[in-house]
Structures are given as structure tokens and as C-alpha cells.
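For reference, the chain that follows is the form predicted on its own, supplied as C-alpha cells.
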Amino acid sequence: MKSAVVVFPGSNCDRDAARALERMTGAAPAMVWHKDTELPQGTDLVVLPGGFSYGDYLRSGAMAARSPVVRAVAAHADRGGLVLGICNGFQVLTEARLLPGALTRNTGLRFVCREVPLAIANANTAFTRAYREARDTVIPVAHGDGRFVADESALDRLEGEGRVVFRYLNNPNGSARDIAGIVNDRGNVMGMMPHPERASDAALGRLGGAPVFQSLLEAA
């Protein structure tokens, strides 16, 4: 699998994502700067990492969604390429309209940083197939703007089409219907607020996120 990690000003989980990908695939991903206009040729997977792109000015992910590289990411997704947005990356995907809904201030207006239990709502996606028979997992979150919101018709559509992939078992931010991660209608773009790259190595004491990367390797 040939992968790429996009780096925005303010990204702080780009190297973590790169290390997780290298551990799973055996090959270091390309690090793509936000001003680049093209992805490396032959890229299978693009990861938009966590952090605080552009300092979260205006809205989290709003400025990053207008970066030149996001047009290349959108074209990659349109061709059927895999895209994973983690935390701030999820925010960028909604701001770029590659995923529906929005990520808003947490209930209580506090930054949340802790491990959270998650239900595997759909294990039949390119991002979750390695969970197979698992019903739940534990992956840490770290965000202040992680409350997923959408209108009722959009939520009903996500539910009805099986596009809710992860669901909080102990909702830390007030997300509608406990949603922690979703995919687009083609199933090749996923956004999730929890950080699987922080739970993908035994040295970190956590492995709950490793199947995300294993799934992507199988899919590619």
C-alpha cells in the first residue's frame, strides 16, 4: 500500500500517523505539504491527521479545507481512493464537504483527552474489516470541537445506509446519536474523532486502533 500523510500548519499527529502506517505496511508514507497541488503518483491512501490546522481559526478545519492539497485529496476520493481523516482531519473532511455534518464545540465547552470505549457499528468497511467479530474497542480522544451534528434527515440517512462506523459507548462530547466515525456514501472516505494512531502499538500500551490500519492494508 502506498500512503501519504498531509501536513498542515498546526498538525501535531502527522508523525504519529506516519509511524502507525509504517509499522503496518513496512513502508514510510509520503509527507505531503498543504500547499502541494498533487499527491504522489500511485497513492492508495491519504491520511488527514489530527492537530490544530491553522490554529483552528474561524472554525476547526475551515481554513485547511481551502488548502490546495485538499483539491487533490477530493480528486483522489472521487477516483475511489481511500481517505482517512482523524480528529482535525475529520473536521477538514466535513468542511470540504467530503463528509456530511459538522464538528462543533463539545458539550460543556471543555477539551476532552482520555480513552473512550467505542462500539464497532459497521465492521464491513475498508476501514474496519479487521475488527471482524469484535463488538467494541478502546481508542483515545483529544479534542475540544468533537461534537458531531447534522440535521435529522442526514442522521437518518447515515443510520439507514450503514455509514455510522464507530459509536461512543460513553459519549464524551455530546455527539448526535453517539456518532464517533462515519464513511461517505461510496465507503472510501472515513472521518473519526478518536485517534487510532495513538492505540496501534504495544509499546504505547494500547492496540485498540491497530485494526483500522490493518483494515486499510487489506483493502489496498
Given for the second form:
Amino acid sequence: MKSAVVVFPGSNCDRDAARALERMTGAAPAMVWHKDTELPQGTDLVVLPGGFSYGDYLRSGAMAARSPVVRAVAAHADRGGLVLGICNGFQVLTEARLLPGALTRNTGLRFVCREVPLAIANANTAFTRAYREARDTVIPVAHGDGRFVADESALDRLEGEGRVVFRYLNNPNGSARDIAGIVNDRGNVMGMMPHPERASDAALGRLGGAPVFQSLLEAA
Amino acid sequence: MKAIVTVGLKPGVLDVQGKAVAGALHELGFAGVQDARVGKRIEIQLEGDLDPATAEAQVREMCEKLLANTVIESYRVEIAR
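Complement to the form predicted on its own: the form predicted together with its partner chain:
Then the entire complex follows, led off by the chain already shown.
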């Protein structure tokens, strides 16, 4: 599988994501700069990593969503290519309208950084199949703007179409309907606030996010 | 020519910063505060001498494309001389 990680000014989980991808796929991903206008030929999977792209100026993910590389990511998604947005990457995907809804300030106004238990709401996606029979997992979150909002009809549609992939078992940020991760209607673009790359190596003491990368390896 | 853009969360969207501000105002003894909502003001300097309607159309396009996230925010544009 050929993967790529986008690096924005202010990304800070790009190398964590790259390491997780390399461990899982056996090949180092291409690191793609925000000013690049194309992804490497033959890219199967693009990861938009966590961090504070462009210092969260204007809105989290807003500036990054208008950067040249995101046009290439949108074209990749349009061709059916896989896209995973983690934390700030999820914010970028909603700002770019590749996913519905928006991520707003946590209800408690605090930056929340801790492990959270999650229900696997749909284990039949390209991003979650390796969870097999597992009903839940634990993955850390680290965000200030993680409260997912969308209008009621959009939320009903997401739930009705099985596009809610992860749900908080103990909602840390006030997200509508406990939503922690969603996929697009085609199932090839996922955004999630928790950080699977921080729970994908036994040396880190947690493996709850590893199946996300295993699933992608199987899917590509 | 200057445009002043005011962006804020739409009425139905919970504004947690506004809630905190209202709470702090209560703490300070302003008992009459019912609610507060926090928004942004963006001043844009435009070159040349556009007619106000053209300038407003341009700035509204800027709002749709970047300045506001219309999923959750609404905006208002004023053109000042």
C-alpha cells in the first residue's frame, strides 16, 4: 500500500502518523507539504494528521482546507482514494466539505487530553473492519475544538446510513449524539477526533487504534 | 474602501464562549444579563474605488469561501468609506 501524510505548518502528529503507517504497512509514507499541488503517483491512502494547522487561525482547519494540497486530496477522494483525517485532520475535512458538519469548541471550554472509551458503531468500513467482533476500544483524544455539530437532518442521515463509525461512551466534549468519527457517503473518507496513531504500538502501552491502520492495509 | 465583516454562530448553535462570558458577567454583579454570544469582526481593506454594491458582492463571496463556515455561522457585511 502506498500512503502519504500531509504536513501543514502547525501539524504536530504527522511523524506519529507516519510511524504508525510504516509499522503497519512496512513502507514509509510520502510526506507531502501543504503547498504541493499533487499527491505522489499511485497513492492509495492520504492521512491528514493532528495538530494546529496555521495556528488554528480563523477556525480550526479553515486555512488548511483552502491550501493547494487539499485540492489534490479532494481529487484523490473523488477518484475513490482513501482519506483519513485525525483530529485537526477531521476539522480540515469538514472545513473542506469532504465530510458534513463542523467541529466546535468543547462544551467544557477545556482542552481535553486523555484516553476515552469508544463504541465501534460501524465495523464494516474500510477503516474499521479489522476490529472484527470487538464492540468497543480505547483511544486517546487531545483537542479543544472537538464538539461535532450538524443539523438534525444531517445527523439523522449519518445515523440512518451507518456513517457514524465511532461514538464516545463517555462524551468528553459535548458532541452531538456522542459522535467521535464519521465516514462520507461513499465510505472512502473518514474523520475522527481520537488519535489512533497514539494507540498503535505496544511500546506506547496501548493498541486500541492499531486496527484502524490494519483495516486500511486490508482495504488498499 | 473598507468592509467590515461580522461573523457569529447561528442562533441554534451552542456558543460555549458566550455562555462563559454571560456567567462571568453575572459573577460581576450584572444580574440583568440574559445571554451573550461571541463573534468575530474582520476588517478588510479593499483597493480602488469600487461601487458599494460590487464591493459587497466581493466580500460576500469571501465570506462564503473562507471567512464564515456557513454550516454553523452566519455573517453580515458592511461597506464603509
